[in-house]
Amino acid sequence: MQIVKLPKENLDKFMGGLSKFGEIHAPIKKDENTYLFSKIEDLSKIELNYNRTILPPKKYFLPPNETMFRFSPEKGYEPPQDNLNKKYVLLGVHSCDIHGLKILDLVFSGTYVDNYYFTRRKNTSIIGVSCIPDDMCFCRSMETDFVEDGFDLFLSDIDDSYLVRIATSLGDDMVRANQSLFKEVDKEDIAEYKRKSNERKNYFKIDLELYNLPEIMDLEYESKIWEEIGEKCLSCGTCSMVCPTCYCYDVFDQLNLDGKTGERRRQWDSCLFKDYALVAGGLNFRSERSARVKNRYFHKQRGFVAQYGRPSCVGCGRCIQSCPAKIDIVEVMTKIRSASYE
């Protein structure tokens, strides 16, 4: 992997040059402590020094609500009019969110490949950026605080410059198109990168021990903690909406007033919604909130491990920040593995 240096004084010129590769989307500041990924028309609005966005980058590849196809008696089924082939440059993605996309890649490349998702993936370039963790980040515990692939370029802050890792031919094209803005990496840059990497470890305030956690969760399947969390949970589904790796969606047909034409749509769903497990005949096999909470935790930390060899949580801290009931996944998992908990 080739590594070059981008002086920060050249950053604006580089970002401006990215428009030839697609429409630029990057984090912007919504209010004092809130950021979101948005289309960029003014480069000065880009905020690369942010902690986390409200919604993760998955919204670009699995939109919250989208048309799958339209139907009518005359034309049958028609593909959506949305331009899936539009090019995007997604700038400023943290390593944990890149890992989140890699997890979604695993899910949507299964037996039934999601071509909507992968068409968008193919037409979106990813430029990652390093970050400083806050008191809700536990990506180091989930081994997602560093990423080796899944991006085109990755910018690591070394004070006056960025070290830029070039991971793909597209990333190389981006650098070559702005060759005069980049410099070679020298010994001082390497020393500074190492110093900041070691310093970054000290910013992590919370830790989640993953060793034999799936086995412990199996042993604690009937634990009273699920009832305790169920009492607190509001079943609002916020944690699912902000999660980089939650991928459940509902599919429904929306008829027009003529009763003959319409469209098939899909929208984000959550296993915490009361009607998520409702089936024909009125049976709801997860009618209790405690059962729905337990299902979510077991899927993230147990079921996904069994199927894919790793948890589906990336430690971004969004669920901790967003939960109106103040349910903390790290506190829950710590209690589960505590020998003194009853």
Second form
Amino acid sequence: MQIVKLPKENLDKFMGGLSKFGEIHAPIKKDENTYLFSKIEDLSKIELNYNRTILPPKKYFLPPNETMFRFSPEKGYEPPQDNLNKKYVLLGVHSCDIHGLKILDLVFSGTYVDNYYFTRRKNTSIIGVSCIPDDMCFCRSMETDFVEDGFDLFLSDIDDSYLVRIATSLGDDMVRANQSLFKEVDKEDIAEYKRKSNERKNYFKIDLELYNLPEIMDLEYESKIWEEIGEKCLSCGTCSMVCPTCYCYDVFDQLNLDGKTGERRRQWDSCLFKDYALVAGGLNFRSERSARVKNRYFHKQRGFVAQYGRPSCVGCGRCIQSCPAKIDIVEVMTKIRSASYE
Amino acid sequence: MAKPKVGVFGMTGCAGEQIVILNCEDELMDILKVLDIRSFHTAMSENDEQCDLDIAFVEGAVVQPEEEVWLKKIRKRSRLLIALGTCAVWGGVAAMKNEVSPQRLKDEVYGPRGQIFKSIPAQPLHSFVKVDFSVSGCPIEKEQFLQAIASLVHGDIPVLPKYAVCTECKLNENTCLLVEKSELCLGPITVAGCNARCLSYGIPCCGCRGPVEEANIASEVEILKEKGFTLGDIRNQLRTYAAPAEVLQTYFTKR
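Show the form predicted in complex with its partner chain, please, the one above being the form predicted alone.
Up next: the whole complex, starting with the chain shown before.
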């Protein structure tokens, strides 16, 4: 992979030049400890030193709400009005979130390819940025603290400059369009990069051990730990909304007042919702809260491994930060593991 | 197909639901195209009090014996009865008074003249009659009301969100007032549909839409206590809009 250097004093000029590749979206500060990806009109609002955004970048590819098509007896089915082909540049994406998108790619490219998702994916370039983990990050445990593909450019902070990995021809075009802003990488830069990478390992405070986890979960399927978590869980859906790999959605028709025309919509859903597993006839095969919490963890750490060969958690820490009941996935998994050693 | 015959009625409340209906200014003509409104005292001067109805929309809580009789009469003449607003669905603000003796309330509020009022504990409609569908909110959301009409006209029971306000709040990417700011927020146990309006303006959820189906009151109370709120503060907030709700009754009776 080709690597070049972008001195920080050239960062603004580089970011400004990106607008010809699409509408720029990047993290901005929302509040004292909260950030979000947002459309950028003023480059000075971009906050590349952030811990995590409230919603992950999945919102750009699988929007929280979207119209799939409109229908009427006269015109039949019509495509949505939103322009799926609009170009975007998503700047400042962390390694864990890029992994999150790669996991969504696996899911949406299955038997029924999701064209809404992939059209947006195709039209959005990704520029990653390195980060310093905080006390809720456990990407290292989930092997997502480093990313080798799934981006066009990746910026790694080495104090005065960024080392820029170029992963695609589009990324190469972005660099070439601003060639004068970049420099060649020298030995000292490499040394600094190595030093930073090694130093970063020391920042991790929590660890989720993956070894044998799927089997341990099977063994602890009946554990009373699930009931305990079920008692605390509010079923509020927060963890699913903020999760970079939760992809469930609900599809429904929204009718207009005439009762004939309307649109088919889809909207994020959550397996924590009581009516998620409600079926015709009123039967609910996960009516207990504990069963729903258990299902969520099993799907992330057990079912997904069986189907795709890796857990669908990327260790971003969003669910830990945002759960009102302070249910912490790392604590839960550690408890389950300890139970299996008893 | 004939337009469904509809009545809009108000028990005790602020008439907020009826005002929301009248505020659907851009849609009123479309509503009249699909509904045959026979009774709507707040909006019309000629009302049919006897005809059979396909749908009765009823707002407000029942707080007087006369209202119980009236509500039952409405139920008898309507194929569907739909509760509109938190008072009709949960008892609402009026039901906060239920714990205090009616005599004391009358004396304090009206003095000796209070004797002319006959009052019973404020209750939601379902305490007296079968309610086919509920649209909660204080007041109801215009969009939900229009969606409900569209579904009903099409012959479907409307589908409204059953999840909590937190979900909508996250989708709006608000900073969590409960987690990040330790404010007394009822978002996790309050039913969504408002698009987390207050929270998007930085005001914590006061629970005005009533509880979610399986509200985990015990966990919410624990969370708030840990943040330093007293059980009294929490109880007052929880009881403001939905005091008669079984989930609250059960929680507080157990204690």
